[in-house]
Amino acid sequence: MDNLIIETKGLTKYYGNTAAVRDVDLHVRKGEIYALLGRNGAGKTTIMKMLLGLSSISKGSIHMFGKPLDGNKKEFLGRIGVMIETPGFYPNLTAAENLEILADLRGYVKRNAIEESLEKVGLPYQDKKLFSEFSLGMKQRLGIAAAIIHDPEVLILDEPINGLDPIGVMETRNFIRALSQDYGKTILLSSHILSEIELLADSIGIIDKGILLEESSYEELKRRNMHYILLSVEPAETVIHMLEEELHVKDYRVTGKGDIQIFDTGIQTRDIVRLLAGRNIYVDAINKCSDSLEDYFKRMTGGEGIG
């Protein structure tokens, strides 16, 4: 895959004999906007710091712009902007002076880079409102300007609209998808705002207990695991067989309540009733389901929500 940005193989992080991060399989492609979800302690943060040499990797290998982060992290940290966890700056300065401050720091960024970031996070540049009185929301954007002021091909964002109210969230939803579409960046992020990432997110990965249970873009999940046909018939173990045997079904799962939930997508309902009719097995109900981000992620989990 020459378009991936980032790759992981088999990345692993142990504490101790706790494993925080497990043989983690990650495929970042150019332009892209990557979600990781995962509750609290899933090992978000602790992939998207290994990602930057910033923790210690126990086992398996990353790989950047086609290059290994073994002797090239130098190079690759001039080339991403990050923000992780809360935005740290001075509360009695600006949003520019801030920057100013940042830009130094760095040593060299281009003319007009603190206008132009904040530009793109909207926040104005001639505003002389102190940090210490900005809102939630605005801290976050200038942590997203902090991160993109030397015009980084990749930005990672842990939690980016954590906290934020519904017009921050949606202020922060639209910058972020314009740095994509419009930029160019491609932009890995961490969000436990389910609703959100469904209008957000290119791709998705859902992380368990340190686990990558699930790689896919939104619109290949959405295809193949949010939508099924859920059948309600007893006795059920005799009707897999049944479908497994006659419709050649491979993708299914019992619930909890003993319904059978079908991702077959070339499976029609018509099929399933006519196979069971002349098996004279009656049907309690069938239906084609649609579930959200959510629903999928409490199925992949086996538990609840994470929000």
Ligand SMILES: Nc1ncnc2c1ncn2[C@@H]1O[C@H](COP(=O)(O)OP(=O)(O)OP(=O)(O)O)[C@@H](O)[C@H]1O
The other form holds:
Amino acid sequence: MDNLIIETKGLTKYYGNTAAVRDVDLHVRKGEIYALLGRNGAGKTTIMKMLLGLSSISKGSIHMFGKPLDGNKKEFLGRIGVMIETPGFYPNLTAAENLEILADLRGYVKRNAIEESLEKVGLPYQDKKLFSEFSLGMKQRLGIAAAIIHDPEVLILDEPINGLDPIGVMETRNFIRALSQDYGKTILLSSHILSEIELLADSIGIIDKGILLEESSYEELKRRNMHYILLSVEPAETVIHMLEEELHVKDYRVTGKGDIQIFDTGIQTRDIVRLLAGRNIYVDAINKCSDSLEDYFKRMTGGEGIG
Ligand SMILES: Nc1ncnc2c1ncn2[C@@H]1O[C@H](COP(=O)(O)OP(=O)(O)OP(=O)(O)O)[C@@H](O)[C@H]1O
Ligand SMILES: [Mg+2]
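Now show me the form predicted together with the named molecule, since the one above was the form predicted on its own.
So here's everything in the complex, that chain up top.
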């Protein structure tokens, strides 16, 4: 695959005898928004920390910008902006004052950098409000502003939209998209909020219990896995056999209720109806369906939603 900004091979992290991350092959392409989706404890933060050299790797390798992380960490950190866990800010200073201190610490002095990064996340530069008076949404914005003051090519944002109210989520989504589209940043983020990720991500990685179960562009994922034909018919086993033999259906599953979901593209409902009618099998119902990302996530990981 070309244009890979982040690539891991067999990335693994053990804590004691337990693998928090196991054999993860991650591929983040230049300019895209890549969302890592997983429940609490799935391994999202651990992956991000390993990418940044904040956590050691048990096995596997990381390449960024086409070069190995080992030996290039210092160069990479200048090209990456990070928000992992709540960043520490001074409660008795304003947003701009907090960023000035950070910029000083990092030895970063580009004119207007602070004003520009605040503007990108929608915080007013002149605002006299102190950090201690910020809402959660404002704190998140300032965290992202802090991650972009040095104008990095890549952003790694751990849960940037969690805990926000619906308006805050929408606004954050909008400026994250603008950072990608207008400023060409490559963005790796993690989230629980699947309905929002549907509206934001170009690519999706589904991680569960440390394993990357699925990685694909969102468009491809929808095409392959989220649109299907739902067939209520009995006996399901006989019908499946016919579908396999006659229509070459390969990608299907039987739901808990005994209905058949057919994911193969290119199979028409009328072909199914015609086939079964010809065999004197009565179809109770046949529908074209679309899953939400939440439905798909549940199907992939088994069990409950992510929230
Ligand atoms: N320092 C540590 N020592 C031991 N175990 C750890 C440590 N950090 C994380 N873990 C374990 O590794 C697993 C993955 O944790 P991680 O924080 O990466 O998950 P996450 O997907 O980011 O979850 P969340 O959505 O809650 O942030 C969890 O089982 C966690 O308990
Ligand atoms: Mg986490």
